[in-house]
Amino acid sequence: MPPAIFIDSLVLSSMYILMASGLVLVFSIMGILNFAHGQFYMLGAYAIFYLFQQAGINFFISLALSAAIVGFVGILIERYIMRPIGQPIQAVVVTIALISVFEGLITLIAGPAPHSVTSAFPGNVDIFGVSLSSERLATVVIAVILIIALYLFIQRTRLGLALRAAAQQPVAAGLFGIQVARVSTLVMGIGCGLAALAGGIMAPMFYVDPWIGGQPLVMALLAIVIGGMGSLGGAVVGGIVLGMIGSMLAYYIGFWSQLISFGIVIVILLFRPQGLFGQSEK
């Protein structure tokens, strides 16, 4: 594979695996699938766009505070109108129709024309003769702190531990003390601002307009399938599957690509209903 290829297809796996990643959190714990999650990635989009762009901000401070604004958007969603419905499946129905609204609400502020991001990262790096994008590099070495930073949190600090413990064994959670509502307002904020840091590293690399969120949605959704629902490190790897197959076939058959790459995934399935990671319902 030519290395610049190789590349694109790193980039594309670090899109997937943060997109997954917020999914996994938010379906472990609350039990529903956040059919919005690609219009919280097109809103971090946005965000870097004017605070970057627009306001001239600095790029990583930009980043961070594109996933604070969202992820606070998820929070307030979370607390006002999930959590007083109360159950998954009308929580579902909700982030559908929340698709319409972010994207009607963004029509309305930043009209429908395609917007772009300049690159805080312009110009080419030479690594062992070859001439490599040092945009889509620093977007995967951002993008692997970002992943690593997510698993610290989740394997070796308390509250990852009660995220963890809530995911597994709500009930049982909540008899030792952990408020299992509040850590459903948490996690819906975390997976908001990880979809916001995938759609702010990538807004750069791509034009920024209000439907930007619908691909990614359904990457996301195919990773966690593959890897296994519920489980992040599944959402990792099948990231990680996704963006070589498609970067490679889209080398080498281009258009065909995407055909292929659901056909993978249904052969996947196929031997193993339950994903790479998951668990067999008996």
Partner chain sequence: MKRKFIYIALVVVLVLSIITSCAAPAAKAPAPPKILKIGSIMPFSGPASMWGESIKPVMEIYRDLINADGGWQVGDDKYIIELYFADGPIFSVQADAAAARTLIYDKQVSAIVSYFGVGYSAVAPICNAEKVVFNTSTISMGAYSASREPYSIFGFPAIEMSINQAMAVMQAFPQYKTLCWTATKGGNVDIEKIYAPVDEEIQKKYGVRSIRLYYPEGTTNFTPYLIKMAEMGAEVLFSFGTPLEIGLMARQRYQLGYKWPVAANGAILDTKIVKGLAGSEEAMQNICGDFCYPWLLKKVQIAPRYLDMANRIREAYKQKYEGKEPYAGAFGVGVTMMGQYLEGVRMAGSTDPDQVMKVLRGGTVETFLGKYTLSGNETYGSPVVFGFPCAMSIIKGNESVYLNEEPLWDVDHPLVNVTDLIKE
Contents of the next structure:
Amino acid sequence: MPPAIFIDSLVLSSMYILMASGLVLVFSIMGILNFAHGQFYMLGAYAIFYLFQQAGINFFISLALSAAIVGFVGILIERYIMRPIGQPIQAVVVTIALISVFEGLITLIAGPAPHSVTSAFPGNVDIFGVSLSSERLATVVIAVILIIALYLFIQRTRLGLALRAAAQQPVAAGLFGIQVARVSTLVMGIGCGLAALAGGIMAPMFYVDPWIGGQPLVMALLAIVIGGMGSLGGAVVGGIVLGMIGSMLAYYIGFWSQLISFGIVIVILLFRPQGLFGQSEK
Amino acid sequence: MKRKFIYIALVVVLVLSIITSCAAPAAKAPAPPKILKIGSIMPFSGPASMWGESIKPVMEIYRDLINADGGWQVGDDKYIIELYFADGPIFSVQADAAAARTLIYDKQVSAIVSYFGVGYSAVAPICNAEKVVFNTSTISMGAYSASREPYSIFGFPAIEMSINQAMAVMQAFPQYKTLCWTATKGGNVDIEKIYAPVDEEIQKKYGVRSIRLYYPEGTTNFTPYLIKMAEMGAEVLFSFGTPLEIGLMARQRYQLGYKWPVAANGAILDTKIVKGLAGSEEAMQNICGDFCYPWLLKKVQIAPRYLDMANRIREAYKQKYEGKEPYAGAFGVGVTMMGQYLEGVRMAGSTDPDQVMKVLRGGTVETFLGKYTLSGNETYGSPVVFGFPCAMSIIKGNESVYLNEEPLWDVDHPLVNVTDLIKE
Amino acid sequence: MDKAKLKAKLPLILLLAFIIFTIIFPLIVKDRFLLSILIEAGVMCLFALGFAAVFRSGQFSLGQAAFLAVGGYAGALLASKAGLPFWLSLLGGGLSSAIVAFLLGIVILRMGGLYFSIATLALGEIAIIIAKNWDSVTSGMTGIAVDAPIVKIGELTINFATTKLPYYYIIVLLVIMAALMFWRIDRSRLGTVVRSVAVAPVMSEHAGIHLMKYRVIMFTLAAFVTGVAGAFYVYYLSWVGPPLFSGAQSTVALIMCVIGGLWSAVSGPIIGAIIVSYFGTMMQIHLEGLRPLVFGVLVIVLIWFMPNGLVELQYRFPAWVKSLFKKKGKVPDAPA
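Mind pulling up the form predicted in complex with its partner chain next to the form predicted on its own we just looked at?
Below, the chain from earlier opens the complete complex, with every other chain and molecule after it.
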């Protein structure tokens, strides 16, 4: 197998993992699937386009800013739209409606034409005599750092503890003084910020237009059920599996890899109806 | 009493004013100009809206120029042309059908032209039931049947032209011998079914070896497919993808260190956008695309009046949009397909759809891109449209320039069943 | 006493009036564009009813469009290859869709909650890939053309190619039949059990209810109705092909159900489907590029003000009218 394929599958995996972990976080606390998650990815990509490409701010600062801005949009939406509506199924429909809202709004502001972001890491690097695109290597490295940071945040900080408690036993967590409502606002912000980061680091590699959010969302949905809902580890495994199918398997069997990515979800769920690492849900 | 009088007076004034306002123009105006209504379904929302937005203004300028000349001569009358557009996001068949219904039922157009979406089979029944001429691209012929759909014509050879386009590129690069056709599997163009049977003929006639590779719909990461193509020995790519896919393919092949020419069957949208998608100027070199500028064609003879009109359209467009060149694809599908219908009306000397179809089916018309011979009843099994220039551009430096041309007027075209033609 | 009786019968009277209105409507208003929107709205009604039925058994299907596709392709194949008459093709479309749903259901309905949703999403995508690539049966993107049916009832011959009016009456009939069926089920013991399966699966299981059985029943019934809708739609468009059944349609069904009102089995989905198809088409025609934005904002605003859907209006509207009269009542009535 050519080494470029290996890097390529890591790139895809990191995109899916970042998307899936945000989706899983929001789901575990709020109990709803955020169908507009892909559009937050798109917003993140546009933020990078405007901050890094147009305004010329440093790539990493732009990334942080885009995550903060999009995370803030997510917080506003949770606080002023989702929470007043309350009921989960209505909230899900609101997220579906938000897809059109964001896509329409961005088309209005930035136009339907695709934009591009210059790579912050141009050129190729030689590793053990193999020439690899430094853009792709950098993407993988950034993604790995982000995923480790997210893991440490959830496992090692007090806020992370509150988050886990609110996810497992919201009522009990409330009794112990955790403000579950505030935690869910925060989690919506973090989840959307993660999607924006994914969009931001992928933007220079692909392109930016108002409709780029659809595909990553579908893959993230598949990733979280492969791994099992409500577990970050599951999202990572699901992302890696799908990334490998989308790249390594695509190299060997071409077009049919897409059928495999959908098929494997059903096969896994047949044998483990709660995903590889999830808890059973009736 | 007083109040009653005021009411009566008001009513009388109102009635009088209505009568006079109705009667006034009728008394003054001479015979109203005859109007020819033409409709077009194009994407103005969704991911394909770039095409609609860049083709529409060119068609509108053509309409304005015809009307400024006093209208379109049909028999002894001059017709003022009215052009109506409806939004069909071209990937949504239902929306395209709804767009066709508004054009036909509300605007009462006599033809729908320049359609290039995938909804032919949903739009055609609506047009044919109302005797509305439907001029569409062969890309979505669907389950076409000549007897059931007598008012459909295929004015744009999206399927047939690709072989000639690809060969135009191959002849410009004689050092390359292996051509890789690529498209989504199960997409609009089934390259296996259409082009695989003519592999040998292409090899015999042009000395080009054909290979094929498919990718799934919505792919943005072409790296695994490109590596596979390289292993299969590809030297030139010919893609049926969208401009976005072409740009990403070019970028990723450059990152992998391949310098292949990447040819698209559609026109290059805008070199600025392509440069963005490809990531750098080096990566976008050797991207080829359809090149339908009438004033640049070398092998195709264009009737002087159309060349003249094309130049007028170009000038008017440049004036309106600050020196920008009109989109090349607007001449391929936009004004050319509109022109085919207008030419049919002129030759028939009437707007009656039956007479127009009699002229157009199997007839030869002058267009912006040379003489077109539209398919007749007999050739409808393969609705080839002869005359398309199949000119290709190539990106050199920052510009898209003329590369080569391989017009589709050759009866030896591998996709055409020659016996069908002889019968006619 | 009399007043109370009248009040109890009011919904029935209103319903009858509405049905009569739908029947004479196209005879008065001869707008062919409106007629075509109403026919498509009827198809969406059946689709939304099916979605609501699955939803009310506690499952949330994101792949209902696949059953539209199965019904559509089966209907088209039965009509064009086997030459079955119109009615039998509709039935065949529904039955084949129901069979597929039953076989899939006994396997995938074991998955709870969102796992089921994502599995159906994946199945919907797989169905489209199959439709695009199984050339010998579906003819890929070319699709299958279906000739307009010519129905003979005694002396009367109805040629569906010349007028769309028969389609309208057939879809109205189909919607009424499906609505009656789901309404009866909702009122019956089966409906109660299905609701308990949805609301409290664990408790129901302890009470001796076989969850899977009821989920499969509702899933199959919904697929039958959706399949009939698919076959009808294919006849109406006279063509079937993969672009007709995008996965986005399943989420549109959810939007329809929520806008109409999820807590009524029949009226909510029907109202939602009619409103969303009518305004959706109108927006597409008049707003072009602005459509997605306006559509999304309208949906959010509607849900914001009426989280329980438009059916809520039947309680809100009388209260509002009453409050109007009360305010007026404060002003002494002027003598006539």
